[in-house]
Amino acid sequence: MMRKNRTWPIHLALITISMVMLIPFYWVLKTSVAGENIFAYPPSILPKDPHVFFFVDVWYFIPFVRYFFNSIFVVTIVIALNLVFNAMAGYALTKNFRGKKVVMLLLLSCMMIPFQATIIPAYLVTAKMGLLNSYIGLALPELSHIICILIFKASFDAVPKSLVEAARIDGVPEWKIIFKVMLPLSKSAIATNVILSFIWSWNQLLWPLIIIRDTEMQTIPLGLSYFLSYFEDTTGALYAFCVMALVPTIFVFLLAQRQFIEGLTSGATKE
């Protein structure tokens, strides 16, 4: 009993810092269903003749639905291919074999380097390979991350080894040892594959501009763009498109919160 009285405080101060973090997503729901002011002084707590008329405005006065299905097509193709080709990378480097090191400081080299300077060459071999203006282009760059790979490598590090070994001498060949034995096994890093990649993928902007010249291949930050420049008064309505841009996200997170934690957490303390 002593230890419970003890521990009210810490919940009282985490659930007040809670508060305060969803005081952004509460106002930006306010203003999507009230279209007030926000510069307004003193501002109002409770939204004012609260209705959904800006929601219906972004449905119909653009091609919402079709900027959303592009979105989620490509962050599809994204989720998919990340865990393929992070899982075989994360599964060679548990192996010890020469230059691993190497290797190891290349990957963290790179994670130092931003897009932006490697978008032109990027641009340059996606023309190559004909993918502009396609959805295996939009998702090309987003394939594959180097902290998804080293969150791989971590959850595979704690699989047993007698595991793999007993496979092997089962005549288990790699490429199945990595999806029916050690995959199964990764749920929290495979959850964290998934919300990384969804979130880096859907919020997408500066790749989609430069590849994109169809107007019905645009997601939805490029609908974004396109909206703010066809309306005037866009206060109540661009909340409204924050709103409906941001639900998949939310949703995604929610479904996997507790294993995208223990993910981060097993990435941070593996070696």
Second form
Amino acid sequence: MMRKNRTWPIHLALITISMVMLIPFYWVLKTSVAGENIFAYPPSILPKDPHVFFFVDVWYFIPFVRYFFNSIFVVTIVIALNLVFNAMAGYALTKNFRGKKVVMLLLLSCMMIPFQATIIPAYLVTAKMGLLNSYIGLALPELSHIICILIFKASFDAVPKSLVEAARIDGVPEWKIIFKVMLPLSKSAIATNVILSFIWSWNQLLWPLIIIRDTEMQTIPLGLSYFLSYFEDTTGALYAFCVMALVPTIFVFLLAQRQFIEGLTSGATKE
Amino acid sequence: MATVELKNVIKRYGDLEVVHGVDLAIADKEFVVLVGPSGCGKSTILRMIAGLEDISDGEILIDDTVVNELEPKNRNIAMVFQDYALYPHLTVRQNMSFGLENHKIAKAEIGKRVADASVILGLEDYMDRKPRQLSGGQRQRVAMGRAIVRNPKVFLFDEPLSNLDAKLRGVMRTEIKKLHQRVATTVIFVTHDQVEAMTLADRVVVLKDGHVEQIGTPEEVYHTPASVFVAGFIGSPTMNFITGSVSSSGDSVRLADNFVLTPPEHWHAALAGRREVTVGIRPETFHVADAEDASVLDIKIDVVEPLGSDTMIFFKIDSAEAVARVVPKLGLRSGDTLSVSVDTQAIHFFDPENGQSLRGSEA
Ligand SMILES: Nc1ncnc2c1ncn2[C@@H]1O[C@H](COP(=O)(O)OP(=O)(O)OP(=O)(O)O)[C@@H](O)[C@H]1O
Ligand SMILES: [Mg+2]
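For the form predicted in complex with its partner chain instead of the form predicted alone, what are the coordinates?
Then the entire complex follows, led off by the chain already shown.
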């Protein structure tokens, strides 16, 4: 009884806050099925005459499926290579070596440089490698995220040192230590890596905008922006597009949610 | 076949030297225990032998080959860690085979070795469990199994029993001893527990502050300790140390007003010319005085601690605290008075300045 009495205000507050956060999502969903003017006053809470034709429109009038698979393809490359590269880099940072402090400092300071500032060199490099207008080119700047390296480092640091030493004595090669000992013990760091690299890659607009020429190669955010400029009075279809682009994100998050939250907090308490 | 030799091995962390020139030669199939108080450098020495720490100076040889620059995996050693270092996500079976899979050993052979080890250690019923589903003693066995299957030249143990309760520790101690007899391999075992050291070792290496105080068989370190430190560290309850004044010729040492000891002949030369010495008397060296004793001490018992098989009595010699081990059937109580004497053949004399045994100069 006592406990209940003390927790209900917190629950009430949390529920209220989540409701407030959910309102925009609800609005997008509502508009995608009703298509009414979003500036209408007074706003209607429930959709009038809901239907799914906007979704059908999006599916048939633009190559949505193509965009969707482009995005999925790029995001898969990004996630896979993020896991490999970040795990290897994170593992290296658990070791002591000369210049480690400098490397850490470099990584931390690089985190402060916004992507926009590196976009010209990134473009030049990608062009030199002949990767413009390609999937690899799309994935290239996303292949490793410093924050994810640090999350792996924190997670690996928490693995008892003696496990690594036992493996070294038994002649287990380093790559096997990373992928067979460290990674299986770092589920939440993996989940965090998957979610973060998914979201960042999935939502990337600026980079595809710069390096993609063909409609065939466009990803969802790019498709969305073209969609905006081609069709003018299509509020409903636009919102339907948004919902369709959002679904995979929500899906991935739900899948890895528990580990994700653990990963973020455990990363936060480590130095 | 595996001998291990340390030649003037030094370990420094930056400017801090923690191991100061250790020399040690370990014979094939020998069971050597490194023992000493916390922080004396036992683990550091063991880890240098394993190759987990660099050697700052000196040489380590395994089978007469210098291994200073050799990777741990090329030293043909196996190590059991204090926290067992089991892989939490692997089953017992996988834990045991994981290290073997990198040595170009046939699958069938791996399976056979793992099965053999599981029989030796009584783990057959637990092979498909994860470490968290095992008790402390079982985990300990898995850790040993992982070392056994490797068939190493040298086994290294770093305080493998310190996480177990007292009873299980006794059991595992016996198992390790049996295991050593069975696999007949060189073993280097680290512990801070002198009982473990005494019961397991062929030879004990007593360490203090990063240097060797004494190397010897358990009997040697017990009966002829090289210093006050060794004498006090080995044996329980610990040896009594009392300051005595020496007669000019060195043939008698006075501990209290009318309590004078006559040391055996071989101490006389070393004692002569000294004014004060530290006298070491083990608790069991005291006995209840009888008519044959030349010098007798009347004591008043402060505290009695019955242990069942023995009884410890605490008393004072002048102002120095002392403890003696007596048979329980005396039925002593605190406050009782008693006449005790000591077996002079079994007492020790140390230099009060540097703590070294005076026996060294006996020759
Ligand atoms: N990485 C390090 N940097 C600096 N000093 C260290 C380091 N590792 C160990 N030491 C020091 O070296 C000394 C010996 O340490 P070691 O771990 O070998 O002790 P130990 O005898 O195994 O003690 P314990 O019984 O507590 O395990 C200690 O004084 C310790 O403080
Ligand atoms: Mg230690």
